[in-house]
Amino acid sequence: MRNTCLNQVHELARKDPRILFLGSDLGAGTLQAFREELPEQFLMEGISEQALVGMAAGLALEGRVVYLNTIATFLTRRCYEQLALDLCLHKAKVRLIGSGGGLVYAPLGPTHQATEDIAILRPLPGMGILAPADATEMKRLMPTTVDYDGPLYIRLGKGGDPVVTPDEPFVLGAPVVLRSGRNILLITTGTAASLALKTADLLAASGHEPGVLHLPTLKPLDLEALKAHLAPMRAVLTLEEHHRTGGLGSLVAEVLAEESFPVPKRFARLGLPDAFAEGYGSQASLMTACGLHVEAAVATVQRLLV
């Protein structure tokens, strides 16, 4: 996924001369051919990710179209106000390309993981969120970016996940249908589409009708067209690879607790736990030991609907 991103900079960045690329702590040779083609849209800034930022919008301000790569806990922890100040506040045009959203780093403990990563993000004045479900959403997404009017956190999966989206044209705040159902609806955002297939495949062996709904926006979302997908529904699960309060499940609880739904709904939300990761491990294991898993899911959607 991250490959495809990047590569996809380089594509729109031959097209586009207000495009440039600001990296830092990239691995040896990456984009090595885009630095050689394009030597002017690319710029190594280094390890100092709040300065990177404030590049950024300066860049920004002056005409480009900023993309910007690194951890996404370095963009979103350490650099919040300069997300905040230096680009909400100017709809800087900067796309924050961050990698590892999620458990990716598992190995590397709590100081890489992004688990709280889009609660961190979604205050902020005209921030949007993308978090696609693989690497062919990706390439989709990507040339819709470019002019956006305002920031972009792009957040990537770890790469070598299954492809699950349909080949259609990528709407910008459009949720997509990645299973038709009845009665209940899997919500899910980015690579945990593929953990919300897998409960539907077993909800469905046992007689029911799951559907699963996929929002690739998280921000800004066309929030009538999800609350359409919620109306006919009893039960509603929504499954993360972030922490259960302040992302997607919180974005669905929300709409929910405003909108007056003429048929009632039971609802839960399935993600990681209000703590730390314990230990270090693989980033299945970790899912696992959080309770994020299919087993899991599957128990929650059975409880909802007694």
Given for the second form:
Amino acid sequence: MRNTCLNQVHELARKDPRILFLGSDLGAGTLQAFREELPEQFLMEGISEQALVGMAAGLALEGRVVYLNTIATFLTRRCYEQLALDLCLHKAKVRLIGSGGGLVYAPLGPTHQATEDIAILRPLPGMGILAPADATEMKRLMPTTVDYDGPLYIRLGKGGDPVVTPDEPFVLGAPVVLRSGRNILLITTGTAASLALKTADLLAASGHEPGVLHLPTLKPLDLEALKAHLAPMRAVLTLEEHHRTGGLGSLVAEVLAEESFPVPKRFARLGLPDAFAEGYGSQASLMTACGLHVEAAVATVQRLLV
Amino acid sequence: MLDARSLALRRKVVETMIAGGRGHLPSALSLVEILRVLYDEVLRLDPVRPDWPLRDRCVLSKGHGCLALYALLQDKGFFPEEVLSTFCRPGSLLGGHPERGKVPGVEASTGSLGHGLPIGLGYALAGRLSHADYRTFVILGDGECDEGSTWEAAMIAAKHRLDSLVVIVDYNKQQSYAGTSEVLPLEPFSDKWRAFGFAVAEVDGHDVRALRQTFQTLPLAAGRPSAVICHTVKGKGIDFLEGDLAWHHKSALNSATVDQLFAALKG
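Mind pulling up the form predicted together with its partner chain next to the form predicted on its own we just looked at?
The complete assembly is shown below, putting the previous chain first.
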């Protein structure tokens, strides 16, 4: 997914001289072909995220479209005020590419795990938030980011994620149906989509007809479309590789709390607990240790149906 | 001695502050000659076209000094005089910190410190990439140089050999709580900028002629960003403000104090 994203920046930059790639001390050889082909559109700077966000804002206000990439935690936690003021207040066309959304960097520990990125970005005025589920969706999504009027955050998964999205044109803000269903709706974002689909398979095996709805855009979001998907459902579970607080689950809870649906609903959020993840291991093992696994998802839905 | 223009600009600053009932007056007064020389003689600008692509960019990174910037922008014709009297009022263009897109001539929304140099660095780099010959001036406070992001940006500017970028430091030697030498010493200050790759000049920041001469020599060295350290006095021009820390955040002025402020600025 990361390679697809960065290669897309290269391709888009070929067609659009406004586009700049800005990296913060990325791995050796990153986008080497881009650097050789378009040296005037490629910048690799130091470990100085605060200044780089401001610099990206300055470049964007002069008409450039800047794709700024580094590890997601450094792009969000570290320079939050720069995101708010330099990017959002100035409506700067900067696209933040956050590597390692969620628990991707499990073995590297809590300093590298972007587990509240969505929660802290959601309230920033004008900040778009994208979390595609797989590399093919990333490829469809990237061209839509060029002209978005304001800053955007693109949350990257680990890479090699199973392809689960339909081959349909990407529409910024639109929910994507991964599986149609009745009564039960699993709502997901990012690479948790495959967890949602596995959960749906198990529920289907026991006679249910769960739907799976994927929100690749968390902001700006077509709320009316989301409400239409929610309306007929009786049990709704959100699944996300992110803290339960402030992310997708909170977003859906806000909609459920404010809207009076004719069909009453039970609702639960599956996500990371209010704690730094303990232990290391693989992304999958750490997710399991944090209670983010298919058995927990199935059990939660069954509880909602009682 | 301040000349008639310096006194007139200061009266404008004080009038604006009184209209709003608040404002960082001493921080603005230390900036008046720096801004005056820039806007009168140095910057390439067209007040009728504040977004003219070839204009020089001037970022007031110490946004709390905006009373002085507003006085100069109004004086140059970026907006009508009556706007000054709306300072900090509901619906005004002019807030206690300047906002780009609201105030014509304001190049960046500042107020939180340490943001102006990174943004100005982006402007300068964009100019380089598009082969435009405008220059970018970023005015920093001395207290602001406590911020790490300022020095991050300084290193990047030096790496790119951006001699179209000029840092101007309003070195009035005081920050909110106490003197800079007490809160966080900056010295050896010029050496720091030199070590970060800048060509450096020091000048009396209230001496119009000296400022003019220094700015005329920009860039101070080819292939390096410039830093002009301006030695200034916080509250300059109003004797009972100079050196009085209590005035940094002063508001709610009584009429006797208002009279004293104007009396001090009589030509």
